[in-house]
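In structure tokens, one chain follows: the form predicted on its own.
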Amino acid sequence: MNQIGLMEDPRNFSEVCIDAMSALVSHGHSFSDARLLAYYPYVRQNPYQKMLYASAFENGFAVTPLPSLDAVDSLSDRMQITLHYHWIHDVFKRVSRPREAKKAAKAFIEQIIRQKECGHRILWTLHNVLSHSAAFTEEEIWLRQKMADVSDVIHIMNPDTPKLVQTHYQLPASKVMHIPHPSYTNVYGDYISRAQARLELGLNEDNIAFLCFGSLVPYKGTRFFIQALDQLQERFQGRARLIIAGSKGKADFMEELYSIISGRSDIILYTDHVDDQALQIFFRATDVVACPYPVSLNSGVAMTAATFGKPMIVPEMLLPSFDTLSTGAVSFKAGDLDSCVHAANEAANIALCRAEAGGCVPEIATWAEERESLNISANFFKALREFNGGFDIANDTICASAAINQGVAL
């Protein structure tokens, strides 16, 4: 499939690289200035990659998905590109035993080393300490340490990431590049009013609405926050409501969740995929977004909350990502129910005292606008280009082929 998933792409990866260089030149970049970046894995359901690469062309980079790890092997020895890796724990997707996981991790790292030996630069974005519900903890820690060792640059979004992961693996300080997670400004639909959104969800105007959003899986902390709701009802004289929205998880967890909320009129459960246009209903209707995760380096849900100008509660380890936000991000101690309830109270007070008529807290929305994807993307590519001079790669073969396509004499 091609990168937008509409039809089979008849080009091989070398041809894609040559066409990418030609496109850069046609947009006014010189051959010496143009850079190529291929990323892996390509995740269609999450807009993060498109957001991060939004200003690539303007900054002299052409970006394309890497169709497979083996695709790099087909490049000429004189073709060097930047290889950007994201969720590397995907190497464990098709394994069921530790022995198989160790073998898969070792094969992946050996392939990365071969890519480096061919002159490619390795960039790794570190999204989590470990993958959610990691099944092969020992093997994943080994994989992440080796990836940190072999990478040329490690992109982090939470400034405290090196400290937060150090009990598991070490990140060489000289390789770390901090560029924050972009907000979702201008990404999701945002035209429904708060009143309409509340009507669609069955909320009254005097309800204090909390939202737990995202896939319905144990590591999201939904069950934990339901416990906090009981105490919040005392604080708000029964006016608190909890909206739980996201795609269904495994059957056993869903059965447990249904059992917990059965008969409760203060919990609204929506178990389906929420598309980019429907998402606004949940965030516009909400007063506070709850991210009751036990572990989290970064959170797209929290950044979505900021995008819609909503106060949020986040675990302490996630708070550094919001260190420049003066109000709106309230932290709690992971696993501490009293701390969670206190944070939810504080966030609700921010919503009640500072939100405008449409339910948006201006300081939060302004903070998110400053981090919209084009700005963050531009900073990402600028930092990547300047990082120790390590990404000034001579793409002789690609340049020559692209020049022929452009009818340019080298």
Given for the second form:
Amino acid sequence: MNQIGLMEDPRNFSEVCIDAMSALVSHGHSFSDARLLAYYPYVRQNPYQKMLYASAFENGFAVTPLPSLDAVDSLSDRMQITLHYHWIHDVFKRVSRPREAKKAAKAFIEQIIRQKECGHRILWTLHNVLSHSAAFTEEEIWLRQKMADVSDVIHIMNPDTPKLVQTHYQLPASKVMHIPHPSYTNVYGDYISRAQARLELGLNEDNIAFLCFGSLVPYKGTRFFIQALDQLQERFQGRARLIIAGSKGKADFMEELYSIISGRSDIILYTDHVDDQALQIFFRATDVVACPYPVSLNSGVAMTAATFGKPMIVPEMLLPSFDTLSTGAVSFKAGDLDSCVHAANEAANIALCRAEAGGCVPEIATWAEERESLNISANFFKALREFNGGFDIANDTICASAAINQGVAL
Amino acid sequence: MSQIAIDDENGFAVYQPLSGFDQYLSALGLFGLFKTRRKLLIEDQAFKCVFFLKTLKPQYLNIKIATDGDEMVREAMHVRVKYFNWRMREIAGAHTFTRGRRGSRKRLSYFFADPFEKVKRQRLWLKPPEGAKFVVLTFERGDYGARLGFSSKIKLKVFDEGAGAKDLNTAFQKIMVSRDRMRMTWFVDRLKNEAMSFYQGETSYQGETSHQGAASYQGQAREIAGQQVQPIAMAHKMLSNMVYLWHGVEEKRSMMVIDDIAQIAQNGFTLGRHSSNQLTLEGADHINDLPDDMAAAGFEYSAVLTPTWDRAGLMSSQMRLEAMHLMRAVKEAGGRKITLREGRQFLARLMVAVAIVRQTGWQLVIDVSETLLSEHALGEWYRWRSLKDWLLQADTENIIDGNVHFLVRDHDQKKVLLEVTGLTKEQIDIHK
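Please supply the corresponding structure for the form predicted together with its partner chain (the preceding block corresponds to the form predicted on its own).
Okay, now the whole complex, with that chain kicking things off.
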């Protein structure tokens, strides 16, 4: 299987790059303007990467996953590409001790430096301050600082990112490129009515439904929001419901979660992967989406909430991502239960007062439509091109071979 | 350290694998025939035993399952239960005791494996169907990750209904830790009967006032340890334990029923969360445009309109359906006035009628001449000695509305009603 998982791919990375160049030229781009971008790591279940690269071809970029870090070594010396790194804490995946983590981080940075020396451009998207389940904090901070130093461009989605990460590491201002998180408009299935979705989840019309969505892991603040639910029940006279939906996490956390919610009939727990077509049931049925995270720079769940026109509660640090949204994103002080309850109350009021019959708040949905992935993707590539400037990815050999393959006169 | 050494260390070595002879007996369904007390190391193959059923009374098999791990393993083993008649023909679909998360596999009963040092007794319950003479039990692994040891005296015991603690609290504490799903289910039924044996708003059978019974059921459920609490709170706690242990959908549903009725008892019944009428039926608005003489005709609401009233179901759902029927009935009667009379589900009907009136602005006359001092139940868990008691406990602000009038038999009833509600004299009429 290739990285995208569609089929068995017999090509090596070098061949994929040649094909990508040919495709760009046959798509009508001049060879000198054509760009290649390889990204790492490829994440199968999260559509984020597909969304970010949605308008690559239209903007003169061909995008392909990087099958492994050393795959770039197989490229010819004169073929330079943009290497886009996402969740770099993946380097700690197979290590169990700080010493090993340090070694892995160092090896990774050395590899990035080598790639840079070979003429490749390094682009890094900063998804989190630190990885959610950071086991090697010190090593990760070192890794991130080095990555910031080595990268040519640092892509941020939350405008306050440099300020929010500065207690751990510094981002050189000259390298920072701000392109917001795309919304999920036209990404997920969205054709089921609110009434049908609520019927499927067993919600009555008088229930105020809150949704905690995403993999069931300790750092998502699910337990924290369950505490908030107790207070919300007083406000809503027992009519509040909490839907928790997402893939199962580690056994010990799941056991803890089961023990907390087994006595609660006001909590609906769905512990499985929610596919792109089923997702609408949860977001359509709900009134307020809760993102009760203790730390969060960016949130796909919050953007999904916006896509479905739902008010949301987010931690204060996430709010700058929604600064252009006039209503619908209500912030709370991370870890402060009263603040969270207050925010949930306010968000519920927005849902009750401003939502249309279909349960969608028009201002939020319109805001999300403007951030549709094609628009954001186009902005991303335009900005990247400006950063790349006159950077030429192709050499004469590739140029000629592509031209011959495609029969295009250069 | 070798596996044998580990076994010796934690005592797991007492479990022995099935011998060739055991397997031969198992193939014939005769496992345990010659040696009833067994301690087996469970391997991948299942083993089978057949029992002759002397009686159709509930009976059980005690078993213990150990694991060499540190944590309890859920659904570590399961037992397939098949009943047969005299001619050894299977009686299909008979074993439904342990329906749960895997509802489609009703024949299976699931068991936990406990860490070796803390292994507890569990029970496989059998309730033979009519005509059953034999039962075949097939023991299989459910979890292939952990090492499992099985111990049992392979002999069925008949359930002694007289056994067990009589005192509710003692029985509750004992059954809570038993992990015996069947006994827990029976105990919840017992609690249901207990709940109906005393009145809300009065001194309870245990000497505690139960004014807050409905209101704080969840809080009480959390304060149970060592305290005397209401049956509904005990049932909630018991069911929540069952949901945790077996992830059972039926127990979850029973818990929802309890929460739902407690919610209604505490906060009353509403049709929708918005001020607009969520349940407006086609043409209901049109009723408001009727000329005054037609509007005054009204509807005599003296019986439940829903064809079947499921007492064990969610009360709020029943009441919603009743509300829809009532709105249609009022429309067909061509009026905008409801007169509520005594009859089945009086309290539920009262709440439904009030909810409708609050949303539509229609008139409601509640005839309490026969019901003010008579007993009332709400669902399977709440009972009041009289409507007066209920009015004392209920949030009457939800009931008293400019459009609601009461009809009483005499001045004494009027006086009582004035005492327990915030009604004005004009809102109470005496039967002519």
